[in-house]
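Taking the form predicted alone, here's one chain by itself in structure tokens.
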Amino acid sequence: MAETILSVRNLKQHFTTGLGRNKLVVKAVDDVSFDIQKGEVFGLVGESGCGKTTTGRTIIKLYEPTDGEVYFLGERISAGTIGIKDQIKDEKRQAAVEIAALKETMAQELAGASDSAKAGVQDTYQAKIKEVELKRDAVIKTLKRDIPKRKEDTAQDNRSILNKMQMIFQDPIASLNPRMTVKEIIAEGLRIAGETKEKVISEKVQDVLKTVGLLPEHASRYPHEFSGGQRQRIGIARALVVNPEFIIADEPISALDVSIQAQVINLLNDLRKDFGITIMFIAHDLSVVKYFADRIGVMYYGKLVELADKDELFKNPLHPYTKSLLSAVPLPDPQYERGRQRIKYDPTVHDYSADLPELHEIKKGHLIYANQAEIAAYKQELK
């Protein structure tokens, strides 16, 4: 069984804007869960604004999660607290409802009881109310105990763990400091990790430049002297220089020409094979993801709506949004393109008013976000 390198559990990332009546909560990532196995390429796809990049940035701790947990190499590296706080509110609310019901019942019994029996009725119900209060307080105490630990895990700066996780950013221009030479840009991670010997730093920078297809003499140049593809290679070198085990590639080819895209994808593929690096590949181009990834997760409006092996996803797409995405993938076949039927996704096809959806494993390794009625329909579709 493959080793799990990253586990994301019920991850939420909400952003708040405005105050008072104008307060708005944007649920960029809303209850997302998945695992990534060591050595695989996990593709995360969806349209712009669906929460892919926010998911990646939250995993690598550029954002503090609103709720949920992130485990890397078996260690919890961040955890949100809003879920615990909501549970505390729910516990107080539920206890208040139970106590109000007990008091109402006690009042009714007291109204019909004799004077001699009233004291016994009061004692009985006061004991029941006390029991509810004690249970509420015990649960809240346990929940509150977890909040400091979650904040501590999120705030910790464990370099030995975090250096094994790196990110390649989408924009190869904006992600490189124009005032720093290539050597300074790449070496920054080594210096943060505690390396002080200039000879060691220079050797590692030159080695990683060769690895990504650049020349050692490029180390003394500035980012503006390179093409887009070369800049992205510098970004990849910056991520590789600290010997990571896991890389988040956030749409690393979307800003590049098609021919350069192929070079960068092939480079990432070679790095994966040569160094055994695990990659989370964020993209919106399904044709690229199909070529590069082992498993694919599909996101829509902050939700993970479908997850499966790439062959299974393309052969048996179940969620209407996945079908819509796949129908938009162009093929180099003029005859197919002339007859290609685009599928438009309409979110109103889902009725979640009573039967709420969850992420279900409809078959081994194939998960889909649906309610019970939809699951039954999808199972018929798979037959």
The other form holds:
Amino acid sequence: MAETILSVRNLKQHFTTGLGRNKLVVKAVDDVSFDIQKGEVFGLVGESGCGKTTTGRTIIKLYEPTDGEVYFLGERISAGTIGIKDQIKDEKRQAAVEIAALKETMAQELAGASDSAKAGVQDTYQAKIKEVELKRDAVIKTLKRDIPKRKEDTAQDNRSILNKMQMIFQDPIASLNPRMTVKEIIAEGLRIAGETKEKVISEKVQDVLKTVGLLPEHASRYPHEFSGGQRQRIGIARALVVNPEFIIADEPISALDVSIQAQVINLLNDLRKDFGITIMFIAHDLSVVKYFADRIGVMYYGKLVELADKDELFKNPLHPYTKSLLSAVPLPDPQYERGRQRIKYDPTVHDYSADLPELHEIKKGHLIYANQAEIAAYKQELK
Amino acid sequence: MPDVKLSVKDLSVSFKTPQGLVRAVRDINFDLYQKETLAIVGESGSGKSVTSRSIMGILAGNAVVDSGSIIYEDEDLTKIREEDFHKLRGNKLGMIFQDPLSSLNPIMKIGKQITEGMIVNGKHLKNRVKAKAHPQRRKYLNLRDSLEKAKAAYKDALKEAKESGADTAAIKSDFLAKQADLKPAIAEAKAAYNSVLKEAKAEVDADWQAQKAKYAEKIKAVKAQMASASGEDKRGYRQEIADLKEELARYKQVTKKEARERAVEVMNEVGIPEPERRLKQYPFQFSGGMRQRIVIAIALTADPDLLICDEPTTALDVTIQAQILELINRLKEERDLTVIFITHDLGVVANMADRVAVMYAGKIVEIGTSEEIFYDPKHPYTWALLSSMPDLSSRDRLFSIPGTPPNMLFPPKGDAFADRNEYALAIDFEQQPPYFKISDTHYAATWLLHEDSPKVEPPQVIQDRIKAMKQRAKDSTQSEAR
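Complement to the form predicted alone: the form predicted in complex with its partner chain:
Every chain and every other molecule in the complex is listed next, the one we just looked at coming first.
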């Protein structure tokens, strides 16, 4: 069993806009959990706006998570506090309900009791209420103690760990500063990591340029002097220079031309083989994800709806959304294309009013977001 | 063989830049048949958009059509005047652009953007006058053009003669004779044009006055009835008068109301829900797929019969892409459209195209039906394109085309792809390959097809893939038979 490098637990990322009546909460990522093993390529697919990019950005701490935790190399690197605050609120509400109930029964008993007994009844109930209050305060105290700990874990000073995680961005034109030379762009990460010796920096930049297939003399040029594929290589070099163990590649090939896409995928494949880098690959082109990734997670409106090994997912797609997504992939085969039937996904087929859905492991390594009734149906389908 | 709708012959387009002429399109030839979909594929910079833009006549200001012609309905689109192009562009030739966000005006409501073209082009009376005088106008303008051309040729000849020291008198007299010939003809044509124009105007005006009178009478009659009616009934009469007025206005031009009705119709057709409400919204309030539908709706309002789609789905994701492709296919069936589809996604091509043209460095390197291109590709560039795309079963290292496309400031002497081509022969660097015929519909420009060249099989990946595709086709026919 490979070692888990990254583990995401109940991650939530909600964005709020507006105030008061106009307040709108967008649940970009809603309760997503998955693990990534060392050395694998984890593909995350879904249509635009489904939260796959937000997931990537939250993991690398470009956003503070609303709730949930991210563990990287065994350490908690980010944790939301909203969940705890909600728990505290819940606890308070529960205690208030209990106290109200006690007070009511006390009033009833007082009405029925004789004058002499009244004081005794009152005392016993006061004691009971006190007990509830104490219990509540104790729970809240322990919960509250966790908040500073979470905040501390989330602080940005944990450089030695965070540097092991890097990101490659979608648009190689917009993500490179046009006023910095390639060397400055690549060295920036090193400098932030605390490297001060100019000689070491130069050496490392030269090395990493060779690794991604650029020439050392390219270091003194500016991004606009490069073609699209070369620019994406610079983006990759910038991620590689700090020796990461884990790279989040956010649609690294969507903005590139067909002939160049193959170059970048081959390069990423080599890096993974030569350096054992784990990659989280976010994309919407399913044929590329199928080719490159080992396991694939499918996202739909902030939820992870299906997660499986790539062959398993393409062979036995279970969730209706996955089926619809797979049926929409165009293949370079005219005969097949003429006969291809696209399956439309209708989110209303799920009846989640009574039985709430969860992520279930239906088969070893094959997870699906469904409720009990659906699980039974899917199991039937698998047989 | 179906009719030829549009025919591109030896078209070359260059762009003037400070560094020199960039040869974007070099001598391309193709025929577009009625009701077919022709896909043009290639890397960015291969000249596929320039080709489509020259058909639409919307090339950038620094573009020059060096040679060649684009024949559409017996007219050469590279030669006709801008005013005449107005009648074709939008009306007969529709275009859908790549990026639906930047091709819509962000500060204009959708309704206005859809109806704008209809209202501008909808001056019925003026259009009638123009149509009546059109042949005379063409004759006159053609004569004038030929005189201007003669003048330019004369100036050039004079300059040349002076430089070489030859006798200029003969050239001069020649030109003068020509001019003397042409001038009266031009005057005559102009007079004819003016008289026809006057006649047409008078005729149309008379018709309009008659209509006006007719409607005035009708309205008068209704008003007379209204005077005797009371209360509730009056409202009905008023409505009737308004309707009559609207009817009269529609005789003259496309009214705002009419345009809006038509817009709602078209929006329904392209699958935009609640069109009446959506008309009042701005582009940013729509999702990417909906925006692309609006762009398609705008193109459809004018009832084009040739639709050029310039990478309409590149900015969209798979599910939305599938929807838009289905929409275009459906509209093509319903409206008998002829489509030129530009893309670099071969999966999309397989879905849409009847025929495929593969472009590289401003040339069509291979053209054929989509079966021929996908099952029997002949040009090394087509091989490279096909093998650089992973399909759902590929596992080996992807093939990537080495190097970059040539700089079209200095177009290569031989085959433009030779530098990046592992199958290149010595002659590829020397001489441009001609088109070799593989079948009646399939042509490829590569020396590999010459009878003296060594026999080369396509790369293993492609062979495997074709085998897999044939197997899949066989399986599906078998399962259908069962």
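Residue numbers count along the first chain shown, from 1. What you see is a predicted model, and the numbers here were worked out from it, not measured in a lab. Heads up, when I say rigid core I mean the largest set of C-alphas that superpose within 1.5 Å between the two forms.
Taking 2 Å as the criterion, A219 does not count as shifted between these two forms: its C-alpha moves by less than this amount when the rigid core is aligned. Core-superposed comparison between these two forms: CA of V97 displaced by 2 Å or more. In a rigid-core overlay of the protein, I277 has its C-alpha displaced by under 2 Å between these two forms.
Superposing the rigid core and comparing between these two forms gives a CA shift of 3.7 Å at E131.
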